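In the block that follows, a single chain appears as structure tokens, in the form predicted alone.
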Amino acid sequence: MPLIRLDRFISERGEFTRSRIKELAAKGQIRVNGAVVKKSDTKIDPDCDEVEVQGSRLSAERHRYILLNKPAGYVSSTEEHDGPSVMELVPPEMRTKNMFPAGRLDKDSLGALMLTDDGELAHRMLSPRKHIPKIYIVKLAHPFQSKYVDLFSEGITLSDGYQCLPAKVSSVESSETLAFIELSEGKYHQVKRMFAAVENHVEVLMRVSVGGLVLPEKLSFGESMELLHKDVENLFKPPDFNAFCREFSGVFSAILINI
């Protein structure tokens, strides 16, 4: 790869402006391959050189991918319209200035939310042609009924007349009011509206999988982790729904039971 300016490399991988990078360099707070570099216009090889800013090493990858376990009360936006933004939960050293939520979760919903500065990947994720399935676990106000399996597979009709795509649902053995649901689309409040259409009510909703990217059990609410490219590719390798329910039923039901 051709050599590029140090300030460009840093600005593409963080929230620092070019002027701030120049200041940090002058103060000796930027290192390249372990040596202090005081000129921000120094040329580097982004594939080979190791860059540190204020003691933190920057990834050679231009784009960053963050998985957040979203708690309730935060909006899936870069702006604070109806409450604090999920961006506030991502540590500063993990953020970039162009990072945004790739998809959304309602303010009161929980679970897996991807954040990135890779617009091309976000487009692939959100494109209707891709139909990346997402799996949720819900706590219902009334017991799950076996008839839901057929009703959801046929495509639920919402109160406004919208015909949903076929969806998969499964009860959770440990609780009569917990259920998994897999969707391949994401209309406004869709999961809640689908259960409302069968005369039930979603009290808690948590997204536990986006494609083949499963929310790690050890990632607590409000915590985030950086993803590797191999993890990101799992987005497009969705799991078998029934196998997923069997494997993760105990893990995620325990979380919802305690909420």
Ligand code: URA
Given for the second form:
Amino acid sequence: MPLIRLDRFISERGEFTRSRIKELAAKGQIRVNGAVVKKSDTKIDPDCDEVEVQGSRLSAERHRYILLNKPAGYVSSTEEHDGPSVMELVPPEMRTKNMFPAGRLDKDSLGALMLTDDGELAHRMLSPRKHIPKIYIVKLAHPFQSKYVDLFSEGITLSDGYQCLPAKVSSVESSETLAFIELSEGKYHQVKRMFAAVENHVEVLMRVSVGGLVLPEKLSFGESMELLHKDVENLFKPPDFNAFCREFSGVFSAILINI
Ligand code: URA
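Compare with the form predicted alone: the form predicted together with uracil (URA):
Shown next: the complete complex, the earlier chain at its head.
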């Protein structure tokens, strides 16, 4: 294993920021192989060096968190059922044995999909009680109607009688058929079925954020990037929907218009 900086090793494993690690090191609260190390940029071997922070030993293993910009045609599971698995898109050096998609996007859906080997985080993230909101941009077959805002906020009833939780929708200025929708639940084909319930039809669906994790503009379809611990924590800090739509409508509508 190549040597890495001590502050990187510690920050990748949890709760400490690089500036906090610098402080702790200066105070003599970090040890490598039993010896106090006062400089947080010291290089260590993550495979054999033993690192302690404030008396607690850190594990050499760390969880991996990948954000994939899912293209159409791939299934959100570790196995190939009805098409190639999204796992095929993750470069081998980023993949780990127990990695799986933390969440689902339909085979024809696009956008933000997190993959991880951290079962506990995935459970926290997907728990219906957490209500982590997810924002999608959709291309509709028919123009967006302003009455959708109230209908969706009152809770749409799907064709099978399921009463959805209140959801937020907003039109996109540059196109009458593009809209953002924010949901805090994830039933089967939910966005598509919600628009079907108001006699519209979703032609393209792209997830653009999960909690406070926003799909970066630079990540093309099929590309993945490794997330840092602080990015993962952003999952639990969702953005304000209206501010999000204002800030990102240009970026994401430009992507959808070209599909
Ligand atoms: N809602 C859908 O209809 N499809 C998805 O892939 C995600 C949400």
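This structure is a prediction, so every number in the text was calculated from the model and none was measured. Positions refer to the first chain, counted from 1. Think of the rigid core as the biggest set of C-alphas that the two forms share within 1.5 Å after superposition.
Superposition of the core reveals a Cα shift of less than 2 Å for E203 between these two forms.
Core-superposed comparison between these two forms: CA of R31 displaced by 2 Å or more. After superposing the rigid core, the Cα of V51 is displaced by 2 Å or more between these two forms.
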